[in-house]
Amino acid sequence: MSIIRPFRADDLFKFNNINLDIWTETYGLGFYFNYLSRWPDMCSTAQHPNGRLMGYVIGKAEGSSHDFHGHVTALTVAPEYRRLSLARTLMNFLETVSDEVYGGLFVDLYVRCTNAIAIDLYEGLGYSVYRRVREYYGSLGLGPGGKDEEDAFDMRKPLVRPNGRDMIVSAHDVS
């Protein structure tokens, strides 16, 4: 059993043991405090009836106008509560808020090309491979020239068919 609630500020000094995975990527706390201040309605965390925190989504609607999008900025869950849907549910949140707050078209993340577990997860949720971007990652500094140049996925889910084109494509058919 969880609660989904609203990401708080206070929740940035409980979250490690959701933080402390090699796929979740970490940010300093000014940038938690922006999202925070600029969408909170976009950010929610799963907490167990105990007060210890699940897992969370951080998103933030980016565009104009009238062409606006949702975007998966962090979505994790500590392991040891993986395999309970909780990303289902956490997803499915941020997806709705983008559409019924922000007439979002679709919701696009970044994935490691790597990460196949999270892919086959956002496959499952409908989401599809857009493009690839190459040497997205690039702060670790392990590869060549002090680089880390691992690719990303740009995934998307559209949330209505702008002019009725198709954006579904399989990540095995991006190279």
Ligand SMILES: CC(C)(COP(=O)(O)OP(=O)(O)OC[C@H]1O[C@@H](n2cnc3c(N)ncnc32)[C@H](O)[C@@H]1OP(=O)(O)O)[C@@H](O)C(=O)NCCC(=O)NCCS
Second form
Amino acid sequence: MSIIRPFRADDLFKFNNINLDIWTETYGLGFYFNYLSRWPDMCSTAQHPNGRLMGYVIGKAEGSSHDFHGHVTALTVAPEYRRLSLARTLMNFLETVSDEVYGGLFVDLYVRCTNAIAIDLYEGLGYSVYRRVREYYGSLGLGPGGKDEEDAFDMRKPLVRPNGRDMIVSAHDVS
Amino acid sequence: MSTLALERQIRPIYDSLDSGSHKSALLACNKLLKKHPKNDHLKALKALALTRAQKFEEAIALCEEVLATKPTDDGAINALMHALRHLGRFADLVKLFEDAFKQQPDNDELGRQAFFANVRAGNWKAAQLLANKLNKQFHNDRYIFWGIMCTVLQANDPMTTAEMREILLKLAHRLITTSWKPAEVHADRLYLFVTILQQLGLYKDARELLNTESGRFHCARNLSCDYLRRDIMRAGDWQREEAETAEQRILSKRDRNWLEFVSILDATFLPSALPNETTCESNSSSPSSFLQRVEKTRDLFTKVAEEDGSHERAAWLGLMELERRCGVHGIVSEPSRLLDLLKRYFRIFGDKAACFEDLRPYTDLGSDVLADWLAFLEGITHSPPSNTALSRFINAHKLLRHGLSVAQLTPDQEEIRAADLVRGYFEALPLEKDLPNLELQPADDLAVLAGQVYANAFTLDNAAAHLHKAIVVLEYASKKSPQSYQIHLELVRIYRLLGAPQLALDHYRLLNVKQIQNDTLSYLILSRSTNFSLAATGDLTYASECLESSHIYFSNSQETSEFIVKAFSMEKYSQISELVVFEERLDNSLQRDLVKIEHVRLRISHEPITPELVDMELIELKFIFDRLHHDNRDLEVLPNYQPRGQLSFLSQTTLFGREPATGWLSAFLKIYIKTLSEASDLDPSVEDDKLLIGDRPRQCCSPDASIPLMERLTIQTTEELSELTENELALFHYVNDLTDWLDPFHNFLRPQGESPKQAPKNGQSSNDGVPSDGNGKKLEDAPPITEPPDSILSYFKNAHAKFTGAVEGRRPFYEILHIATLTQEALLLFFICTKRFKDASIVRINKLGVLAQHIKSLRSSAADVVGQIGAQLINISELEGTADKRRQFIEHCEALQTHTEITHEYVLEVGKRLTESQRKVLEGVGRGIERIRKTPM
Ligand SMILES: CC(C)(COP(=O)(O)OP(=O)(O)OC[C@H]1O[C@@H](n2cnc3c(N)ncnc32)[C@H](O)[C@@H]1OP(=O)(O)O)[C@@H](O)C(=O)NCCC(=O)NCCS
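What does the same protein look like in the form predicted in complex with this ligand, given that the last one was the form predicted on its own?
Okay, now the whole complex, with that chain kicking things off.
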């Protein structure tokens, strides 16, 4: 039982129990607000009925017309709320929006090659490795694995698109 | 030279700026300006370079110069924009773009920039007018919606009156209705429309709009719209209908959002649906139909729960929530029903870490079934050992602890419980060997729990031995699971309580707190940091921690408004108000100013008190004083496992039992503003803007802003006084008495025409119309010299007595340090407040010799007392960090050494670090006091 609701700017005041976990990075304000000011419909928070935040997903829609797709930028669940299918629910949400709102052809994401749990999760959800990106996390500083360079998998999942569905997003929304 | 050639020469300046070499950019600007002294673009670039080089005064002057020429050149405008943004001069930005747009009214881009400049500055009214103008000129729907959004923002501005709000909302309503084109609706425009209707209370219209085809489309796909829809349905009293929608979503879409379950529960327990026992009004439903509804909801949830089994928690929790609400409304239900649900839930989800939190609200059981429940939990063991068994065992422990009664909470019993938990921890550790390195160890929770049990025992009897055990266990666990933030957090709190600030800071730093977390978490370590600071000896650890944690406020004022602009240009109306509120909350953060005042307190203990320091701090503190603060501190970050009805772990580990809040802040602001304004020569009417780099902070409507500041400083509120410790309160009164005594003499000596005091209400100001001798000094006689109030000297004497009492009474170190550091502060404030009377020639000319004599003798008595405190601190520090203390520590932790993992050497190591850290702070504060006492002013 979790509340699934929009990610809001003021969640930044309360996401510590999620972000103090070593796998989750806390970025500058601009990072979150860039997403909220462009793709607020691709960002969602899960909240416990007692008010504590449980996890969130932040994503965007990008690409040119032949490869327009949804992208998962951050997915994280606080340690105390793991294995409750929250990641599954949040990913589902993002796939639906990528498909039905943005008309994306697929959803993709990057994951550290060492993050076995996340890779398992994504594979279970129908994602497969599209390519390996060398030193993707290198520029982001030291990973929790302690190595300063790390490779990432670019994983993708195709979205099944029945013919004739309208896209409802105008071009300037996705620029 | 041709423009082209000049452009070629300008380009490298941009490169230098981009690469951060402000110096070479500046040199290049100066060189080119010699040839083109009137070139705006060059001047603007120079202003930008100066800004980046932090030469603000020069930069501002140059910006103003360029601004006055009303530049239209793209390059100049752009460079100036960057400089002004960096300086926080949003009002100037508005002027820049509005002027430029006026000169080029066909330039759509400049018009937009002028609009954005107003948005950055929060000028909603001006922005709205501009948006209308843009629409008239360039015919773009977007501009209409910008104008509507600005109207809503203006309506909701705290400065807007209730009547004006209504008018503005109606205007927004009219505008959006006339420009509404249902066929082209996108989610955020719909969102804006519905919020306007909502704020006007037009729920029917809102519902209608949401029920249109596009309305339904967006609610199904856009969480913000759907969330708003729920609000409308609740506000309009359409819960029944909403429950039907929820039921459909649960059954046919397999939606398990808890909000759907809440909708159904709300409809079941609608006030109008409740049977009314006292009156027999016809409109309240009959008891039987109400019970039927409860039954129906129970059936629905049961069906879903059985289907979902262990896949989903929602329906199970829905069933328990149903029972809880029945209880609240006095509906007698089968008592065993809730108990059965609890047990079933535990059987299914007992291995999830969230189980305890999920069940906690439902464990307030009647005595008839409580024993059954507790027996059930006690039967949960940790064998055969496995990770799931361990998780169950932990959840059972948390639930059992939650239900403990006051009678069961003696220090001895808590010790036994803690020992059990520690044993459980060590037994569980071998399980963790197979876990991936970075996963959390489930057993960690046992250590975290044990830490809280020890802290509770300490609360009960004040024996440090409990805390010693806690740190031995937690330090061990933190080595095993360095990534567990909960363990570090507990250690931070316990080390502070033990008076070991360096160790607390070490663990705090391991949390890697950054960005916005500084605002929400720094209180854990920085609240009352003066208590532990060694700044007086030159150790600036805490002072720099204060500065570092404050960067986020600068980022906020630099960045957030850019994204408000972005949200406008992307038409994400659902985000704009939230970003505006966020910016405001962070800008006016309580923690920001608590840290600010701590930093001032630390600063005066290690920096010479120059007139610049006095003036700068005074101006800043006065701004802070008029802020309406928001408390953004995250007080929930640490899970609490203390029994129901007891203080939380966080409160138990808060120094003096209470976190400083707005009352504390306001009291300390008064202390410092009073003292600094005595010392300062600034004139209140001109001081502020002159020294301010950015814009004046936006004024909020504070109720008493009409009363002059100096008068407001004399008002004492109960909120303030209740947040101060006894010793802080004494300091507060001391400063009042000291400044009251010296105020007439400061006023007399302060250079003419620059008195920071308001004229007394009866108009008989001592320096009104007094002729001056041309050197700013008055020719009239000095006010009659008065004896210093006794309270000043007795403040120091009392402090000394309390200090000795605390030492002899073996009070915790943080309390002893509290008295010492506050007394030191009192002496420093005395220095600041009397500095003006140190100048022998001024004293002589003005015949203030007797006053100077009073001050001198007070000063030497006060310094004596403070010096004795310092010496005593050094004395007691010599008893810490000794072999004796280490032996004591080891004795306290003897029982823990039955675990093979906890070796004698290990305990010795932890004890050594603790006592050493305690010794260091006692000695350091003592030495700092020595130094301050001896400083010639
Ligand atoms: C990865 C993460 C988001 C998973 O969140 P979650 O809410 O616990 O995941 P779910 O409960 O939805 O799990 C879905 C499935 O993923 C798999 N899975 C998730 N966690 C697993 C674990 N610790 N071990 C094995 N499988 C796991 C399981 O197949 C699971 O299905 P099941 O529970 O029915 O067996 C969470 O562990 C996390 O926040 N990690 C840190 C941040 C991170 O790594 N993010 C991904 C970066 S790209």
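Note that the coordinates shown come from a computational prediction; the quantities given were computed from them, not determined experimentally. Take the two forms, superpose them, and find the largest set of C-alpha atoms that agree within 1.5 Å; that set is the rigid core. Positions refer to the first chain, counted from 1.
After superposition on the rigid core, the Cα of Arg38 moves by less than 2 Å between the two forms.
In this overlay on the rigid core, Asp120 has a C-alpha that sits less than 2 Å away from its partner position between the two forms.
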